[in-house]
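In structure tokens, one chain follows: the form predicted on its own.
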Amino acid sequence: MNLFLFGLVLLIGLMLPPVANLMESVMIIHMHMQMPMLVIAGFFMGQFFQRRFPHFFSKYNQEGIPGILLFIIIMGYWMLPRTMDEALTVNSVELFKFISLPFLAGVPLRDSWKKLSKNRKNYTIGFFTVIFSGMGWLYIQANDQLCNNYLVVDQMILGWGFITMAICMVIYLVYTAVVDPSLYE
């Protein structure tokens, strides 16, 4: 109960206009801060959902397939620059940006991480990272703006958090091809 009381606390105080308005006027914050800490906030909140809902996510969600696929497909439409756009612009979608990303990335991320192989894990962070490499070029190589709020520049500053990130995601699987954790135990 403590975790899901931390994720509404921060779900609601990501939601309070100055913070959000502070979070969504830069570029690189809106997407690599504001977004993960939504979904982190769901991530806390799923445990409460867990308890609540044992039987729908033992029955759909036996593998943890269904849910990961919810949390690629969320996390995907909220990496185009034009939902950033939207978000910013029309109060329905940033309505859908605040449910959305807690609520159908965050909670079935929480259910899935745990019954998901390593293999499909990895597999998860692999796709990811082509993910991040592809939107970091396209951010840094587009010559006009990709989203109406917000600088040339600032979509650059982007492009290149999307390829740091997808670089530390490289060293994070080498690391777990490489290393044998049970030499550590």
Given for the second form:
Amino acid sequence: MNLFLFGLVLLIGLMLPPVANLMESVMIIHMHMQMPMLVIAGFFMGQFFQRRFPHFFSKYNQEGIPGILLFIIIMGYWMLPRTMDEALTVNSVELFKFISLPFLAGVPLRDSWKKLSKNRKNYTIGFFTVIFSGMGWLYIQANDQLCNNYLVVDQMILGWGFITMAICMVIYLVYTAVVDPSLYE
Amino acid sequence: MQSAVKATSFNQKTNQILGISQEDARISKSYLSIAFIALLLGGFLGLLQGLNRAGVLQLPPWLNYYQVLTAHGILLVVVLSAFFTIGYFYAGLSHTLGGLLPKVRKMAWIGFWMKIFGFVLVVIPILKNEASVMYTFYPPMAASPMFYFGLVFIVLGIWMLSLGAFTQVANWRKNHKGQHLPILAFFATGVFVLLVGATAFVAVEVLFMIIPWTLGWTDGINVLLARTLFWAFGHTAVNIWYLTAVSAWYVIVPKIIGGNRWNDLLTRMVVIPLVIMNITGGFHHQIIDPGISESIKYMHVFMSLAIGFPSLMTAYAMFRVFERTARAKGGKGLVGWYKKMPWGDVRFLSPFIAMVAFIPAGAGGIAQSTNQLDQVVHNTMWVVGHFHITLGMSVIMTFFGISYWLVPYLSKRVLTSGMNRLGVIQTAIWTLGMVIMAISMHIVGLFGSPRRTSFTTYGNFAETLGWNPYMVAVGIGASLLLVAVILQVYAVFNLMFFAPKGVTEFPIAEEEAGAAKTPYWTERWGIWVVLMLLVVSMAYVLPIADMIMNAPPGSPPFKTW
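Could you output the structure for the form predicted together with the partner chain, given that the previous block was the form predicted on its own?
Time for the whole complex; same chain goes first.
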């Protein structure tokens, strides 16, 4: 319950207009800080829903694959330049962002992550590594302004953000591949 | 495998009974010797500065004020702190992990000589007045290239030592599957991870920016980028020493007062967030820098204040341990229990004053991390007062307290009551000197007196003449501090070579009885490192990409002295 409240307070805090305006004023903070924090808010609230609707999660998310697919779809959707633009200009899309990221990405991630095998977890991270590298390349290389609301330089910075995150994920994958926990644990 | 386990636990037992092996002790003693020689030299140079600023000493023409300031900073901020930290943690790794592995010893010596070689390269241009760039070596002030080559070797030495520490820890974990790393080794791991993370930034700055620029291969340098890379290192360095001091507060001090360690999970949860969130705190040193947008600075205030949270946990944990222990010894009353603390024991007194000093020191740090407040004190003597109270009290007084048991432990001698008394006197003089100096620095800083400025009366301008009494107080403080430095250095070398032979314990407190089991996830260092990298990349990509993409033409090198 405490975690649920923490997640809810985080979500409400992120939705407050001054906070949202500040975070959305910079492209990379919009995508790489506000959006992940919304997912984290949902992740915190997830346990409440798991307890409230155990049957639903065990029936529809038995091995965690539907949940992680939903997570990937929602994350993929919010990586598109067009959707960020719309969130800034169309209120209903902004509202959808504040609902979809916590409840359709954060909550399923919470339920799915523990159910996934180690390989599936690594495939998911590997998938995001590829996507992040591709998106990074796109945002750095694109000479045209991809979002009406952000400058070309902003999208290049976002591109570098994608690349550095991809590097971090590669480091993690190499770490899991090279280090055998059974030697230590 | 089983024989390896047996060998390690046998080593651990021998270590506990016979004390540290001679080879391991020699490593730590070498590091500590260099640290305290640096303290003596740096303290003497500090006195010169203090007396100059007080207006009672004019430096001879062959000795520049800024040259003295550079040497004072390098000796105390870089040499003393780093050598002590490494000597202390290597002794800790040896003691808690069953003796250093032969290859780790070799790495420690290679690291030692790399660092010494680096320092020689750094010191030569300083002595020749070709590197009076102060210890922050901000471009566009440019020193002789030799100064920067020296820094490269220092960093390489640190990497070698970190690799040695990681090798030792990994080996222990392989032989103790599923066990928690002993708490002092856990702190050491955090410190060495941070050392690698921090020095990576300064290595990029020095290798790819400053050296090509001072050699004339590039015309200009991106000053803002260089400062940003410097502070990612500089701020983390400060917190590395702080974390080292904190390790003694959690692990050593409870044992010295006859108590127990409280809450292992909380202790480890102080180390982990400090490792993950530390590097990005560097931005609060740049609050006044132009070229970083206000929204970025505002967001970074969160990162800086986030580091304050583990400190608050520490404050709570420490005073809980004190109160519990004192009450167990018969202490009574709301505050009367404090009488039961071992005030006459320098091994407790010095770190205790260090902890108390951290209250105003931390509060001052929070003031400086706040944009509007920092605008009043930035680049004034306030900042100098701040790092004298943080480094000079919270960190160094803890190191002093450690030296009174670590040095006799390493040299298989004992702390006599006479030497303890000397230590108490030394602690009192140091405290008095530092309090006088730091308070007057803070006040005169609030009045606007700039830091890093040789003595001047500003053309006898009435307003600035009012600063002089405070600067005289700084001189008095510096004089007292040198007396304390001499006593401390005498104590260290006496304990190392002349004190009576005997057995001194490495005081590591046990956990309280019935303590909850610490979850195993605290041991997943790979994940903490990746999280650290993620936080660093999130924090730095935007400002650094902005600084590179919107870079000005760059500055040529300047020699301002």
